[in-house]
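Consider the single chain below, provided in structure tokens and representing the form predicted alone.
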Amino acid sequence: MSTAKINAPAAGFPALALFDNFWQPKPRQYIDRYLLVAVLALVSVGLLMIMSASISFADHQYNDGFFFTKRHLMYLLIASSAALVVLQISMRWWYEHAGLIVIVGALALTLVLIPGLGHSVNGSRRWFKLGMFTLQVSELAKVCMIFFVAAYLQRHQLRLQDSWHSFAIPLAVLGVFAFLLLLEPDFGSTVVLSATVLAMLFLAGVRLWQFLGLMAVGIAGVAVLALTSEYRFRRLVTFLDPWAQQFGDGYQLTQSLIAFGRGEWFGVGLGNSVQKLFYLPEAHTDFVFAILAEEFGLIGVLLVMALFSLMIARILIIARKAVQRQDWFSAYVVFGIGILLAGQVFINIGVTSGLLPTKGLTLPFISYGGSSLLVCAVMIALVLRVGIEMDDMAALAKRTGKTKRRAAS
């Protein structure tokens, strides 16, 4: 049977459709090496250090030092088979299903917010919950809007500059995700995404001067709902001093500030951790990287930022690749990727160091949270598979090229 036969629609069966393009393994594949190095270095810091913060609480939680060990391999290896499925997916699968996939994405935020399908945790209600495991529906969202924004611009790139209706429809959808978001509520996920979208906006050729009144617009609304929020204007207050309410609202940031400084040059050593023994409030998920930082000091933390910075360089180079191959969904999909890790990188550093008010966002395969790390997971194989198929059209470019040379001589 030939390809064209295999690859073409069910004409009698307009549903299969849905699977055109959806399975397709190439041979002799290229795996970007340096990526991968980078995503399984921060893999094991991160089970290293969940094993470490996590010990203590576990046992008088669980009775279980390594219950969250345990789970964390477990959600190692979901993630790993995720991300196994998705890099033998086409990314021109992805282009064609970009509409349903971030149809599916708002279904999904609308359904966490009805009791008894969501699952609500300290007030939040931005989970399902599915038998022994939870699935945070924010995280998909992310990947959800980056499919779409990337495949609108893909489409509406040219037009971009010249019609504000082509502008206003990908702000449009972001509001929509950005309300439902902050209905879960969901501040640092809906910063996070917004700055990916404007910034996916930006590098597809906006005017500057419409980049910079949604960056106004963007800041006016963060202002307004950090100053209209009274747990997050309490948040605000005790970032800018939060020795004055030590034992108060800014007990886990100077819990968190202590833990850095007891780390100085070369940290305690693994395992000897002091506020990871119930002193420090989400020691092996949002603040994990204190804890990195006491038990591995400045050196350690260098070490964990160049590797996130190693990982975050050479997706860029995969998207420029993909630049050059004229693939412009694929080169956003990537951008897109590479601007959303590195925004919640900067995030989670900063609000554990007290550079940034606290959020809740985890840093990217070092916390513990099976969502986090299968989304993660899954966004690294979109970009390898990009990379694949970058170096395929490469290959075929280059054989075609001597094909021809040939033929004229």
Contents of the next structure:
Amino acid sequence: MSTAKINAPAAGFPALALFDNFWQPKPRQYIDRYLLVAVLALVSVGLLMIMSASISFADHQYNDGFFFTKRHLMYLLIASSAALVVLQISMRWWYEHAGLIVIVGALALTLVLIPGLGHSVNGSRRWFKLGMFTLQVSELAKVCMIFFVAAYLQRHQLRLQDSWHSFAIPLAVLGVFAFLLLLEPDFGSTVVLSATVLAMLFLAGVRLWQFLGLMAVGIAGVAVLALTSEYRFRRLVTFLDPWAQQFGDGYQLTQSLIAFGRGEWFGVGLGNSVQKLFYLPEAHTDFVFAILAEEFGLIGVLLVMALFSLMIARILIIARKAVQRQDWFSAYVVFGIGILLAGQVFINIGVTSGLLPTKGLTLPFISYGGSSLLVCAVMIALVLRVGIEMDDMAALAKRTGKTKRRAAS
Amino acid sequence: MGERVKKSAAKQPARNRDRVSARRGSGARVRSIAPWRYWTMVVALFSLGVLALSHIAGLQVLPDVHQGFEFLQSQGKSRMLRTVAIPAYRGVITDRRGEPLAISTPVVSICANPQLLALDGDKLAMLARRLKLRVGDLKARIARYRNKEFMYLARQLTPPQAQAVLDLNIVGIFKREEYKRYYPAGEVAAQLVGFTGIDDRGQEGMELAFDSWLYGATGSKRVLKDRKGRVIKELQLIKSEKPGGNLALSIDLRLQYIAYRELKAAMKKFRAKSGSVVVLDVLTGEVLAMVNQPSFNPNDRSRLKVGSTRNRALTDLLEPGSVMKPLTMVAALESGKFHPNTVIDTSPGYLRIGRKTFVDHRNYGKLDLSGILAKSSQVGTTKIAMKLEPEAIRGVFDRVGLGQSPGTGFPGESAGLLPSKRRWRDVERATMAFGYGLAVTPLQLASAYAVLANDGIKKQASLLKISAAEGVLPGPEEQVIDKKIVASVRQMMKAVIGKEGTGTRAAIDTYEVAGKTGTSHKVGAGGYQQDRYVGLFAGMAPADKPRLVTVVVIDDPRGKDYYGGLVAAPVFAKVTAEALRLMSVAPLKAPEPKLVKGSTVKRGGDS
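Having seen the form predicted alone, could you now give me the structure of the form predicted in complex with its partner chain?
Below: every chain and molecule of the assembly, starting with the one above.
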């Protein structure tokens, strides 16, 4: 940690104490260009695919083929504004308010369950209605959880290997979040959030047998959840052989698979997807990747996955920079974000291609959906902010090193 | 990386540790992320990507993968590709002058995929209203087809009606274009023309007889459909449709109308059960009119009565009775034992043959052959028959085509019955001579008379307009009776219409008529019924050079009049007169003075 980041507290103005270390613009030239380009490319692909996949459905539903495209453009504007704001906020501020953030997260997850406040779609109560937009709380909750675990590890990493106690606290908070998420229910978010927290604990140095035990418990928990609910069990069976129920529960998956099969190497061409013509439900949201695979083939899939790989790789590189600078909080935040995004990409692609059961997760930057886009943009802004802070620090260290050397010589 | 972390940690251990412990309350150990943990994480994340990618490659491009892209594409095809029929336009049926008798009009059927229908109350009510169904019925029907992917909601709506339904823009409702048959002539030619079913295939009449010609061939094409059943893309034409051929019938619609009008009027007047009129063109054998009662409206068959669809003129058998006597006369003249002037004594007005007694209305005394025909004397006819070879009369009947299929190709046409016997009993010889013991259809009767009208030449009856250009050629013709004999018999038949004859009411002002009345007892459960009759008139005009043969059958008249000369002959006169006029046949009699005088007298007599 560099001393440069320590600000004087705003003494005498307690109300403003919340915003200590809040607004700290940093030089833009340190921004990670590869990450930015990868994300912008993914956003463009997403916009194109949303336009292509939703045009018939939107025309039928709203008499406006560009209904979803227009809304998505608006979400993009909101998300990029949010990202620009987040880019100015110092990591220190997040660190200092991680406790507050996790409480706000848990509160939001609780409030959304109250029928009057939470908005329910298809039997899942996941949304707050904000005027013409809706906010999916589980998306926000994921970031809250990452902040909390990162801050916790910053403080307690070294104790983690010694005491059950310090190991149990993040798990207890995760348990609360998972419980609230399952009440919505949002099984997909629960899985991806649990996996992220576990991976962060693994990086932090939890003992291997403890970690494996935890994983076993997690898998057992998932299994119990799947087997105890008839609805989830049926979904699991459907996943194992969608063709047995191809016009019942397996319908959406089989249509998605057909979309993949039709794509072959080069796809049927932009706009020529047939699956999006009412065959594949949710073609522009959770299953947009299937339409991409149909229209652009394996080449398109490869390109998009290459962009995601570039994105994840740059995130991991920034995380490594933070580790080198021993800014543990930033490092864990970036790790958490990288794992969360990678997990979400993998789960979404796995679900659309029939590799994984469950559903309800969006494909970051590609699927239609304001909350997902907003949170993903904020996460990338956080990663970029960490990258800028690290490079800034490195530059500072270089300068001070030079002056020291000059002074010494 | 880890090493570097360690190194940096090692470089400034004291300062770092102090600061960490001071600010973040950490323990005294070196903080780091173990490299193996970091790299495990990196490898794990990217192997997830590789796993997903290889799985997708298996779905998209790798051959011979279980449920790989070949399987997926065939599954997709079975869901999205459909073969749709291209309906062929069914040929038009016209009369001989090109007046339409059956035409196809485009209609639209409203179909639905019940699995896609999600109807709330409002939409359902609106849909029911536009389909003109009750909400409950519609709901029940959709529920019945719940597990199917296709159902009809309404068949054969007019395009505007259908558009009103489609405008509701309900998911899962689509249209299917079809053709519906429309019959402009309605009940007038209903049995002859017949009708098609909802599938556009012939079910009755000429529609059935020439179905494959009229239908043409349905085409088919492969199309790509979206889930709502709308065609996105026409992929390939498998078979182009072949429009059906047109069919010109031999009837003249104007004549058909006249015949129908007169028959219907007579039916009403004489309270008859059924009836038929057949008008034949003597020169070609074409049927110019063929009408039946009772009839039906082929455009609305919702209240169809059994029996009204039967083309009685071709399918129903009747014992012709006295109308066969002219043919008996042919046999008499052919035998050489009789001349037109041969006089036969019919006194005392009855004759006993075996156990049967044949009775005339009264004692006609001595009659020549024309007299026997004119009075329709049973005794005279029987006496002639007794002097002929047993097979002679049957032979004439056989030669003019009775007991044989007329060969029009009409579905259900009857060949009639002409019994053939090794030994003829006297009674049988006698009854055959005046038209009992055999059964004919009205068309057969007309064809037989046409032989008399056409100088003894037998022609095949045709329901199609004979036209070399259209490839409809006349059937084989054959001289079956000597020309002179036929001419003599025609002369005798004129007497039937004469003052002393039974068929005075068949007379036409402007043309000479030859014909014969008939009144036969109907056969019931216990043999011939005393009070149930068929009244017939068969005749031709103009008598010396006939152009038309007209047969009128009035079946089971329940009024006080039942004689053929009373119930059938007036129909004959009206139909034949108008037909000849329409055909521009020159009147043989000088019309002017007689028309004025005679017509007033006759009309007075009629009423």
